[in-house]
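Read the single chain below, which is given as structure tokens and is the form predicted alone.
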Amino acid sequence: MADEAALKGLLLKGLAGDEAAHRTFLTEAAALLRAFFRSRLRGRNEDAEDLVQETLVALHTRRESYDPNYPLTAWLYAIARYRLIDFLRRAKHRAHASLDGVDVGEPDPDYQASDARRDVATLLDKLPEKQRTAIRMVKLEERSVKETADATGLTESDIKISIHRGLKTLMRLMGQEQPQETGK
């Protein structure tokens, strides 16, 4: 596992345009995350992994705001306590909504879109409807995967699997689709 002064050498190499960096930087950020998440959602490591994606991609569309002057690792795990304080809230929501009577998948008022999320409906337009699908309803609007699942006709686990393979077919492309603008 990279140090700090690895992570930190292979995003600003990234962000020069170094692809290939930029997918090392990704990877190794993965398994520092994957620790972060299945330390504090212990024996809920699905639900890890999908933090785990979403934070990837969530680092993917906003390098551009990390500033060198600070470590990157307090800026990396920022983000994942954000996702993580997000994922808790959607969960509490889902269950007061249950238990209050209000539609349960119910957007959140309070959860604002985001520049990230619109990066993201960018690139989530180019994965195959049944993961685009599955990610915008579970991921985006906040539906339950049974939800999902019975509004689209398909099992909980087509939901679940076609979430997770949406999610890295996105770091895929995101790997793929370092900035062209930079130094031009």
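In this text, rigid core is short for the largest set of C-alphas that superpose within 1.5 Å between two forms. Residue numbers count along the first chain shown, from 1. These numbers were taken from a predicted model, which means no experiment stands behind them. What changes on going to the form predicted together with its partner chain:
- The rigid-core alignment places the CA of residue 130 2 Å or more apart between the two forms.
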Given for the second form:
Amino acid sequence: MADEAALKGLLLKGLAGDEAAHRTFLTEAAALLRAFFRSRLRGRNEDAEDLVQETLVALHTRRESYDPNYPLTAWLYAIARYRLIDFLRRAKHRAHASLDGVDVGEPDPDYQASDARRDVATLLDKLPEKQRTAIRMVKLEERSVKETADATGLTESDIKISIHRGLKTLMRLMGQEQPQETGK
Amino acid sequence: MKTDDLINALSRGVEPTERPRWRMNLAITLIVGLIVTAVLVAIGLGVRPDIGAARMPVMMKAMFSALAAAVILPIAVQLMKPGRPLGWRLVAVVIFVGVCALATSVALMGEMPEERWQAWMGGEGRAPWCVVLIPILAAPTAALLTWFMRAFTPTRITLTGAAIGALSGGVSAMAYAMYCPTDSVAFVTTWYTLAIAVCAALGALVGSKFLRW
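Can you switch from the form predicted alone and show the form predicted together with its partner chain instead?
After this comes the whole thing, all chains and molecules, with the earlier chain placed first.
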């Protein structure tokens, strides 16, 4: 791993437009950052690697914010620490946002079931006629594909394709209806 | 995405960076803030009627406020970029506050005991309104400074917010001196300093919301 002086030289060359030096700088910085984040997020190497990448982008886009009168590592770790705090705050926010100050209590099982049924019905209504019929008969009324084909006058493969397409559309619609997760 | 791919993507075609003229921009930001605040004082509060005769004390109060801003300025500048220590710049603030406390007590000792309270509060039945008015008037300058600071990379954003608050408080107090009817030394060293401290506290609270990057 490069030392302070070598790293500083690489960054300054990069600032002057030296592509190879900048690449080497980012590679060396990535190694330092990986060690930094892994030691602070033990056992969460994926999160650590995400943070390495986020911080590399910050180091790159804000490389002009380096003041050559002060140690480069102080600059680098200040940005890394900032990204880490930001990450932890986001994670905390994700964990608590929906429950903060709200007494949710026990869900009513009957209500939940009827709620789920209503939601599926609403979503099914958004599908094209053929897909809706196929899914309702095969998936909800538990009839066989052959029965459904006979009842609707469609071919069996037509039914299967309709189910497949319909389910894909349903999944997309459900993704839209649920509040989007922030972050990655 | 693999980290190595990211590095390659980032380093492809880097161009030499040019140094922005931030000193000039900061000076313009502060001057615009001062002008806006002065206009607000003139419209909202009015210039004190005896401004001609009271030129000296008004100047002294404006100088005091400018000095407070000048003590804060190096801290704000240092916080613009990551990884720079504050060191003596914080010591300067402590010395400034210490000298203010000393000046306050010396000035109050010089008064007759029964007049001390009045001299401190700014006269019979008066209250030190500057503690409220200076922070309100500081808002435009604080907004301008935050906008200026967002172009940089502060990593200690609560502290940066406090520095922006105190700096805009100093600028605001300079303009407020045109209106402020009280000229006693103990009044200014106590309440102006406290008003600027209130600005710093508000800045610390609000700063972390607006300075994030």
